[in-house]
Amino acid sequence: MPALEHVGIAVDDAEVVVDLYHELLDVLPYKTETVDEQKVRTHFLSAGGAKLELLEATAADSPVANYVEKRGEGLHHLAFDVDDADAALERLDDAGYRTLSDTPRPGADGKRIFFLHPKDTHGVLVEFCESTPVAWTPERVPYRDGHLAVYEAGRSDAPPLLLLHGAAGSTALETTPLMRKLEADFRVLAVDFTGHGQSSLPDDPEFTADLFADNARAALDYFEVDAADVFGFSMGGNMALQTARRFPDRVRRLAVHGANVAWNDDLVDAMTARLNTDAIASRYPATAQRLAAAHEDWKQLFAATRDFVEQLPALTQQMLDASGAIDHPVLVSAVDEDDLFPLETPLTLHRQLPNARLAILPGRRHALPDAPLSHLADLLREFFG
């Protein structure tokens, strides 16, 4: 079902009604970005589980300047949340209605958008919005003899929330579509591990917790945050157990989604299999191209990864033993029918910190893009907020 994604609102001067929001509701943009083929300039305002888009005119003879002079500032639009906007926009088509488009067309926000004339919709201009992949530039955090590459997105102001992936994932191939979700209410930070996506790899990598724990200390000193929020996926998940037990004031409050501190040997092998580079090429060709793509050498990060995993039963259970120190709240996560880790994992972890919450959420798959990312988020914002 398509869900209320954001209310358009048309405007004169978009100071000055961001003054009036901010004065209303105490929120100010996270995002300002100008459309120059629609001749538009939005400004996005986090409104709970939808935003408000603040449509301001870059020329005279652009449609939102033509929408003021004749009708006035006001409601604008309503724009709803679909997987598909090719699909919605062909239902639609066939169902009788008037698109503004013949094919959806690039609009603010990473959107593929197109709009229903207002004649077939009781005068309300609707329009049908996709998310599309965002390419976010990372800023380069000197580390050690490289460097590490650090996302940020939201307001500079807003409370910090730094977000870990998983073993041999990054940013891009995890964690961006859930910051794109927390952007308008946080300043969102996330790192790539060393070794992973655009961050450096050693010559000879040797992973430890230590080792990544200390890459989120880094990031968060280079952008100058005292203490952030932290989420983890999987293995980002226990970094940022981590993390906690090594900088307990750098870190307010961890959720973490998947993550596994029940590790045995046939776990161990288990993952060992999914990082052999060798069958991955063979029988995956599509999926080494991509890996390639998001890596700087990712056959050397897996086999990295590969001896990290095999440390993992005697280093999970010492954070086991230790997590009575953790006394950060954390909200522990996973999805009901996880196909890597049994449903205990959770269980396991939430019983054994002393201030935890526990979430299940339904899903099949580990891999936190196919999550559901909604619920998700908003149980991040309730939790964090």
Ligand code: CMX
Given for the second form:
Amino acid sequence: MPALEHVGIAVDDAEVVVDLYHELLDVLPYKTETVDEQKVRTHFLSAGGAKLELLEATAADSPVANYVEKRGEGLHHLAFDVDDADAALERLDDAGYRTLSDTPRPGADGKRIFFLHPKDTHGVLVEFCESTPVAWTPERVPYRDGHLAVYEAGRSDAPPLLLLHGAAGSTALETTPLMRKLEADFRVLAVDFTGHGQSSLPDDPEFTADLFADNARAALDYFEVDAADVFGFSMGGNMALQTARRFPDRVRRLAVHGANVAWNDDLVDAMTARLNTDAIASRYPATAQRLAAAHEDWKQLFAATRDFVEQLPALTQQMLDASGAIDHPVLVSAVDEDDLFPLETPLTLHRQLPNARLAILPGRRHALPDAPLSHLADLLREFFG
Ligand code: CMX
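Can you give me the structure for the form predicted together with the named molecule, which would complement the form predicted alone we have just seen?
Now the complete complex, all chains and molecules, led by this one.
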């Protein structure tokens, strides 16, 4: 069923209304954006499950300017989230509703949107919107002999939450969709580990857990954050734990999703097989192309990751042995039918950590973008809230 995504409110002077909601709800906009197509400037506020979208006209002939002129400031529209805006538009058009465009149009917040005429919907302007993948642009921070790509989104007044991606992954490939679900409630930060995504790859890369933990620390330093909540996916989960071990005061709480602490030779073999660049290039050329676009040098990255994976049985055993010393609150989560790691691993981790909660979500795929992200985001909001 389409969920209420936001409530649009037409305003004359957004600054005044921002102050009002600050006073009423103690929230500030987490995003402000001009949508030329709609001739509006939008200011998004988090209001629990749904959002408020303050709409300010940017031109005299904007629909919002007409609205404010004829009816004054006030509730302007209700927007419902749909998976497929084209299909929704076709269905409602066939059902005889007047849609205000023939196809979904670009709206605020990276959405594709269309409206139904308020005369067909008992006086309420109804919008349907579909989220589209949105790029998250990094800043490049000098780091050792190269640079780290670091990312920031969301509310500057909200608690910082650092997202760490997995091995041979990146912020763009893995954690960006989760950022989109959390940006209304957190100051969301992320970093591409050395050699991953848009961070530079050293000439002779040697990956270690300490290097990746140091990447996380460097991102926090850059954003001048003393201590953050940290979420890590897969190897990023192990690195979140390592960051808490190495820099305990920089981490408030942790959430680790899909992290494996039960490495054995079979899993190492399975993982190294997945990192075979020749096999990927010959059998899956489209994937190879995607990886080439995602990383500075994906073949070298994968080679260095293979060497790192070989160290994981010893490293994760050391981590487990030392995990009793991590007294930060930790949320351990995984999907119940992970196609890569056994379900025992989150249970082991949960048992081993002195201050952990456990959540098993329904799902079959290890990859973070395929996880039930709305459920995961709800859990993170609750745990870090
Ligand atoms: N809610 C309820 N009724 C509305 C309305 C609204 N937001 N906007 C207009 N109406 C009503 C008017 O009151 C009027 O009713 P009466 O005839 O009973 O007086 C009727 O609809 C026609 O309105 P109008 O002022 O003559 O304006 P138009 O028909 O030219 O345009 C509408 C109305 C809805 C078609 C136009 O505003 C539109 O295309 N809206 C969709 C685009 C939009 O609103 N974009 C801004 C939001 C962007 C975003 O969320 O990103």
